[in-house]
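Shown next as structure tokens: one chain only, the form predicted alone.
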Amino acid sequence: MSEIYQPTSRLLRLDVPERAATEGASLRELERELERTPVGPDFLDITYADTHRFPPDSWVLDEFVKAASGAGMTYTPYRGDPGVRRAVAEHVSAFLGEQLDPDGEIILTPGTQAGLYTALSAIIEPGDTVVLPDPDYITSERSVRYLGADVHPVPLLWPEGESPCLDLDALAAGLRQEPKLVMLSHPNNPTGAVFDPSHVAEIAALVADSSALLLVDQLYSRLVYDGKPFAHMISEAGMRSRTITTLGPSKTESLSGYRIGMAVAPPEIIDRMEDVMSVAALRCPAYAQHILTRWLDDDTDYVAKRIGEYQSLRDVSVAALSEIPGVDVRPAGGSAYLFPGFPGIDATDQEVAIALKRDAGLVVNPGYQFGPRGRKHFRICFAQDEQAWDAALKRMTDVLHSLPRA
């Protein structure tokens, strides 16, 4: 390491060195080992969707070009173009079932990742406690630790044949510690778990009876399968004034390259999120903002078709993985992910991820990236070209069959 440059303590917290006690190395050390592993033949990165096979809706590029050709502002307010926010407020209000103020309760962000970071930066400070499901989104724990707060994990439970849920006793215990924030993804990333509306109400009731705020990442809330109902945390009793919701078209609508997202929050939090934006990114990409004027409105048929295509890929994937001895998989209720466990295979998540990359050419997310309860799992994104995915599942199956059994 250079004698001139020394990484800051907050950067070192991104390594999550605490995990070395159970994994033998920090998270970043494990990830760098995986990154250095040579990739095998027929390379396919299945940590994200194939946006060439599943492109954005046909009108998206036209809207972007129109804005870039003079119809849109170049330097918008930090919280976003006022006209875009008015259109977004109308459509998101209908989606969430809550009437939103475009000036006070909405901010446009450079993707939902920026929305999460901006919200966390506006809310928590060193020494605070954040309640977080385990497992949950890959950057959640790291972002919290980067900002100097502590994580109180709450197990995400999904017994076979039952609906997924948070451990409510553990959540209640965490709330008794007076955390600043409860943070979760819903649908859950990495598992694809979608909570029954009755369970959403149970979570909301516990949070509403505490002093905590709630930050919910609903990036995949349009991508829900089997006709399952989806309940929004913000709409539960007592939650409007304490909930921050992040949404965006990056995944379901294949717009990740446009870097657009948004957040809904009480006005006093939006004001502070805008303050963070003013020093971090200035604004959501100005021309891309205009795509949001038609999002949640002109893309309903497109999304319905996408759900059908992804659900077919999910079912094919679950069927293939379920045939492998020692592997256990739950069908995702939402998102484009599966999170197979392998209790019957004598290998760590790192060893499985390395074997899949080296021998099958497949890049996956090892389960340790999502929390301690992610151990002995790996995450895959099944939103792939069907022909390529069939071949990938065959290679995946061969590698998993080749590993020693527990």
Contents of the next structure:
Number of protein chains: 2
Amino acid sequence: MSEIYQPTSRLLRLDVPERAATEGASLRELERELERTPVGPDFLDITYADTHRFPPDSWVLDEFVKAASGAGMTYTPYRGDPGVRRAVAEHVSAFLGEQLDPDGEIILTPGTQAGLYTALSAIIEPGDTVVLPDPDYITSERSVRYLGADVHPVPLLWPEGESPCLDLDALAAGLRQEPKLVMLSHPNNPTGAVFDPSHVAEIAALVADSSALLLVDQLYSRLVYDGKPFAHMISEAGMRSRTITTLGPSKTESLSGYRIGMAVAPPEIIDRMEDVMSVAALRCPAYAQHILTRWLDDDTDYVAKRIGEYQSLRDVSVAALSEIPGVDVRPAGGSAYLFPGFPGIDATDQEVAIALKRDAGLVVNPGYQFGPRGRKHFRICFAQDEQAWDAALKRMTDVLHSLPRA
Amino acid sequence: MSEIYQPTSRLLRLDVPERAATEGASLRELERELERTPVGPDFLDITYADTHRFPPDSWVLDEFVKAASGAGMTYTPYRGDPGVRRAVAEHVSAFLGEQLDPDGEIILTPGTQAGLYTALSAIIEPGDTVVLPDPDYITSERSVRYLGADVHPVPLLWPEGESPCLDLDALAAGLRQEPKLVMLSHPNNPTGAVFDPSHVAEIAALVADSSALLLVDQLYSRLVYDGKPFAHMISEAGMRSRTITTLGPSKTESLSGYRIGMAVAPPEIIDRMEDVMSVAALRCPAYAQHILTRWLDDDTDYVAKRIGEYQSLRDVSVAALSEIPGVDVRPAGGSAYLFPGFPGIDATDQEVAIALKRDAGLVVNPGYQFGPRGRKHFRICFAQDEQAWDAALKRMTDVLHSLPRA
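With the form predicted alone already on screen, would you show the form predicted in complex with a further copy of the same chain?
After this comes the whole thing, all chains and molecules, with the earlier chain placed first.
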């Protein structure tokens, strides 16, 4: 076989080969090493939420069953059922504070990841530059490289006791290179950073003054803590005509198992995203689309309760991690993640991830997955059953205590 | 906006720009013209099956509900839930007559289209050549061009009263160009051609003697009429190590609304298809994956009944179309499609498709969508409610009679 099949260059780029020099091995090799690591007792995968403890809202499955029992179209337009798009446009317009055209500015996608992939495929060419925070969502850098473009990183800064922000000088320097796109997750994945509205305005002002489009992944933008305000990039001056926003109910609303999401973008871009869909996956699963008609509308109490529960879990987690010498953690402003660093521990993030899996049964994401500045961190999802999480934090703390100090 | 956003070159290739010279306009322009055409009374979209008349098997929705109610994982491995893959491997092995490894040789995909896209992305590079029948499935040529490769067409021949076949001289000539891949749908979409087992062996022998891989879309391979045998490419000598087979329940089993499908391939290729999935759409919808555990196993009576019903619809359709002067139709050996040609009518396939939509309320696929040799044909899906179909055939016949003769 090996003489017949060779992985394509897009797949070799997906592995971000230039990172091998600094990581000591390719990302793929490191991740396979982690997969092969035997898992200790009391296994818990904390790379994602426990959707049994935090299930979908009560009406979700009924809505699916109705659609699958004859009420829903089987073959919708690739951009999604027109009636569903009308409902989604109404609720997303209220959420974003922008009046959206259901026919022109909305596309339903098979999950939010597919929304990102579809947007990137419609926008970036081989050889283009994409400005991207470091760290950012695990597949962002990989997707950009997969599609043949290069990343200009912008450090995400979060000094203790201050608000998180992008390094605006680095952003301005990146924009001077005439990138095709600025891409970011907000709230930031993996750190949970939520930018102050004034900082969102600063970022938007720089982008609006450039020739770049902006792709913002707002998957966690309903999941913001401490009653903080959240500013949508699309609503900043000059941004609507150049902003692509991806949203979806996979995380806060626990609907990842349905593969539904959506994107908001100018009509010219939605048209071309639909063209990408025509070859990549055809459409958001047709019956599941109907769940989106009640999303952002009939689930406000449900989400409010969830935010309260997650906020308690966040606080418990930050308190436990903060007590460990050599470990450094910021309280996430949004999302269900924490991204503790461990400057005082003499180990790489790969070694810490392996130790946590082998000795504590905890599967976490090592920080290198999120960008070069993610090194010496790991990401955990605290959306877990409270009792299991208490025990997991105890095991995590024990392992981190046991590692050699720097 | 227009100065900010420009469609990417992959999207310009998706439109197969070289076809504009022979079609008189780009495929995209032609298709938008057809979309804009007002639809006549008694609207019926016969580009796909009526899943209300032909609904899924009775256990399908229950299986989904069980998985979505707590029995199924929300975050499966990208290649699919291991337990589901074990069941799928068992049933697909029996179907294909090859013993498959559930961990190495199977990936679940969000629909069969995503299986094709994922395989193509893992295999072909910009500048590669792909050998493809003409006509073939609507997105095949487009996907190949989208990914930057070129198509070497092989005529599909089907003289009246004979068995359909590929032009083996053209196939051999294509293989001499050292293509990365031979790709085909079998049963053929749009014609419904099923090759005799001896011809499948001839195709396989040529491919096995080359350096090419083979991607065969067998979406319709359970839907074969007249009790004819169906030969699977993967089972031919020397083919298992170079064949990618896509399958799924979207058509015969009416499950397109769930977006589930799968591919069988050598482990090295499945590994890389999973890498593509990690950026493109993450996974086949997790709860819907569980439907596949009973597919090809608990639905044999259901499919047998369906084949009988579709065969009657096929026969009625062939009889009606055969009576129209200037129209030429072959009885599909498989699939739910017919691909009538109209050498004796003085009109293009675009004009016929527009007339059928405007004057008969019937949305059909004009033949150019399936390749240059598809011109002067149109594709219809006869999997329709019998009464509605009788009326539709009458309207179709009237319109075809009314057009000027060549």
